[in-house]
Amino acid sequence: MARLNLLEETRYEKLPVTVYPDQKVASIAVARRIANLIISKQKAGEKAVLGLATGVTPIGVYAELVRLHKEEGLSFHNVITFNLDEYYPMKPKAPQSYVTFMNENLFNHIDIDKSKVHIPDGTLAKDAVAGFCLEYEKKISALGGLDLQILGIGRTGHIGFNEPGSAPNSGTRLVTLDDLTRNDASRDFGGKQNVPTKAITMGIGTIFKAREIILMAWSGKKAPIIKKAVEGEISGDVPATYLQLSQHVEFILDQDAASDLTRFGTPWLVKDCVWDNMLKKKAVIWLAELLNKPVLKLTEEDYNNHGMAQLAVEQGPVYNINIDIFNQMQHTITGWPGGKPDADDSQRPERALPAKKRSIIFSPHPDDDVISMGGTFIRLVDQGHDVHVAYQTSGNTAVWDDDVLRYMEFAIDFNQSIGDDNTHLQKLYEDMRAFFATKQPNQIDTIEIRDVKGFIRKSEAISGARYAGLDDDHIHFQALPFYETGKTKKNSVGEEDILLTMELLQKVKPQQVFVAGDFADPHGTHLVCFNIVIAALRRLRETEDWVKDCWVWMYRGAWKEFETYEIEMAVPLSPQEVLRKRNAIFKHQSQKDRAVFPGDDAREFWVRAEDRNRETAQCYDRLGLAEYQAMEAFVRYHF
């Protein structure tokens, strides 16, 4: 009876799927199912042959594998690799390339033999390409193939890098890269304007040849990828589906990845379900934006046709079902985000009192703040709260070279004007000009370059947040240690940042905390921000009676807003509010129009940030409530 309800869960599923907690028990299991590969393989006095893969998706098995290694002696003596793919042209120590990713996080760490290691080159003249492709292919076939293949999956569903396109029975070729893929991989070259147009990569029939296929994701980047992969017709559009064919193939998935997956996305179309209270305002907001009805409009026939009979005899009548998730969308919005002095708030989201609230808004990066909730950021001062904003990081990564010497320029001009001695900065400017003119994708700034990219991107915090209404003494700059590294990777967060949140924390002793719960950013400053903030938090209320009533506010809008059967709080703005909102970002002066990291949205942050707060309101209205300019949308944070 078990395995009948994992059909019907799973009807829509076109390959066997495994759905772990996160990414590191996936990561363990998948490491543990290769080392039992290995070791079968020593056992039987066999080679095991491996396909790898690079990117982020298997430094969680890598990491395991060489733990594995050191402390339960595990052997790759027997192993032989080949790797997907590599960039092109790519010179084998460069940074970026994949000999130097495999390196660092496997083969350097382990006793495998590295004449046993195949990575494709990147160095080889062009028409030398399809000569070394055919040998490549040659000598997978010679060991009788690859025992087992690990994937990941990009964006545009490319395995290996094979994009969209790409046949079936394709083997190891030069390709060019999709636009969406070079985007991706911009943080690791400094720009996409660095990043290669061009790759080897094994082929689609190549990687079907092996016995075993294990594709992987994490992180709900990849879950609409993971869906159309998954659930979607086989198409040269998603090279992915292509594995639908594969008798031999797996995909291994954390939560985040599979929530797109019609058994947790809609699980009321394959299943009975226990009906909570957010699964419930999930399915009717779901049933009313398919049918493009207001929620007070859905009929029992439009639940027993759509999957939702459950509901409707569990909880029904239908209109009272209608009637209470109507009511519970009406009690997100308010235009008093810091709570209604002298209110009834039993229904609001916010409390009544105290009537002025300590609040403190973290922003990651200098911007965050404006261009997620500028709005809310100044309904909040407008309304006598005490705000306070703390920009946790420098941002220093993300300004433009020649931004640097135009500020330098007008530096020297100024002091030349007061009649200083301009000979020093003079020679810093020299310094920088020369350094910029040799200066190698992704190439660690100097330390003065990176005083001034901070001072430039703190200047325009700084004007932002005045014209939002604050004071001085009330802008914050945490500059925290796990960023100021000069590079796009970061270094883990450490005890530092934790001790000086919690300062601040302390200082302020908020009754509202705002952080940043959008962790779509390119770079994952977010989540790290965000960790720390509730790190801090967490040991504060070990000690300290404050925090107890200290709410938390998680906003979004730079990447990705969330959905609307989430939001806790919506925040209307008006017509004026939306033009205040869009002259505080314009304050960011070094972000406008094109930024230096700008994922895959190209559209500037304003237009990205006026565009998802209109979209959140005309969401709100389409489902029969008031209809308002824009929304910032916000969900509480519980402990």
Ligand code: F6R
Given for the second form:
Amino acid sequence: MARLNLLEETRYEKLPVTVYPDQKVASIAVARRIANLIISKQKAGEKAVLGLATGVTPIGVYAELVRLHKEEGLSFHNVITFNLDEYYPMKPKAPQSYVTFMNENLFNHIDIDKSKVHIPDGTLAKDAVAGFCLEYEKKISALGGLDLQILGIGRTGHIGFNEPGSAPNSGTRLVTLDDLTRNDASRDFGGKQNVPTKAITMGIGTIFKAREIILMAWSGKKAPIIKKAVEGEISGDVPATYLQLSQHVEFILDQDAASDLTRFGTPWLVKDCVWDNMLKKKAVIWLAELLNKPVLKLTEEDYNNHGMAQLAVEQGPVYNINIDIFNQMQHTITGWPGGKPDADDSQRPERALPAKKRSIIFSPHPDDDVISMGGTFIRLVDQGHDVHVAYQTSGNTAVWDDDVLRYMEFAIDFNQSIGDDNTHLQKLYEDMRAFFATKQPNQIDTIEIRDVKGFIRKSEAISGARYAGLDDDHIHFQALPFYETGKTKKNSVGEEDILLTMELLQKVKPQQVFVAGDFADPHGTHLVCFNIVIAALRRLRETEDWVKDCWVWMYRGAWKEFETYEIEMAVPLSPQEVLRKRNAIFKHQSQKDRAVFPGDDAREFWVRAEDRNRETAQCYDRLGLAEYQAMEAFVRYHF
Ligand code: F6R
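Right, and the form predicted in complex with the ligand of this protein, after the form predicted alone?
Now the complete complex, all chains and molecules, led by this one.
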């Protein structure tokens, strides 16, 4: 039986959930709990038996444990660990192995006795796996069971590698990985084809026996699966829902991972709310979408039947609320993303003056500008604004190797045709071919190969920006150093990244800045690039007057659009403009047909962009506003 829940606000939640403002604070709290357990066991002269997880989620916890060891003397001499899982087959020394992960993130930096560390063995012969798994279970039982198990959660709802279909009483065993899980791991392995199809994992039954279970999740990417795990029916389709049956489990989330839970996503269903404008907009749009009605047709009864009676009473009559929200949405629509000259701008998203604005579009990768806001980009240029574009990174990891050879062959042929000496180029070309012939998944390319890949993307970006109407001196390539590692794992942001961005901003002195405002992936290049621009503007604000008149507009990358209630500027595109945008995206040939990093969406980038812009327009239409072909959406960033 699951625990009793006495709170109205959390009545949809079937297990205890604690929400922290961000993952750093949450990770420190979890590390503290682990440390307290270790210390209390030490005082009692006992061992602490920990179940550990890998993945990006627990990294902050391990970092804090290392800090506690180094700075506060926390000792791990009495600690015994069992890791949840390991890929199969997998050599312990491989960079993607969970042995490597655990050593690099924890074990190499603390005083644990390595003979007390247990991680499923990915090198076993197939017929030895079952025996090994049984032994793993026995070892845990012989030690009296796990004192504490920490977990992450996969987007399939897996815990450990217990994918959908796993049984609640499953033990440690060999399993087949879900397709989505292999997609999520593909970056680490340099392509999905290199991700093992199997893994050895502790079972749900094994996890259940732990005396305490903490599942952690960070970022909006996890919000949908967290809602299912916490509020959904118990089902093998979402293995984490089995945790609802435990008396000893707690979910520890950051705000973003918790954002779809009823008390945060649709709080009016579970409590009285303070109805600020944003919440009102969110609720009314939610209600209209739920009932498939235009905003202006929502009735008092609709409000009352769907948890919005309080709003109706406090701010009604509901028709006035409907009109207010309708008007607000209406005012987000503008065909003048740089402001409409000589027009009353009191209800428009952008200022009328100056009539000709200096605008700069920051594009994290060389094609985000046209994919995400190609229509608006073209409009700004057409409407006479002084538009610049800055490509923040080279994007050189996302080019196929055979494209490099193609361009090298082109260069050699050209050199030959004009009678130039090809010796050096030919030698480089031969070296590249030899390198590719033995290249391992995720192996870092030689500097020359990286350069060629960067040049390919650079030439495509120039072509796209020229197509949008820019002069060459308005196209900037930043090649920010944080990105240029040659690997999918990037460096942290450095002073140089910010200084380069400040320099460019100071040169352009824009009145409008467009940035990619993608927050769902905390490790994603888009968020890093966003933070760099904001840091640069913040610093410039201290000394430069022009920054005070500079508005920052966020667009979303190829993945997820803003929620409708968040949109502050919706730029409609005619069918003709949609085609122009498509052509601009087509200039990025290296990303067409089959991108190196497509993510878990099989559609090409231009298709995703068109689908998304069409969906935004359809949503406005459904809510009772004008019917357009497509719309690009923006939200303003306020300092
Ligand atoms: C890791 C494990 C997995 C991860 C899950 C989330 O040992 O068993 O269940 O916890 O896939 O991964 P991240 O944390 O990378 O999002």
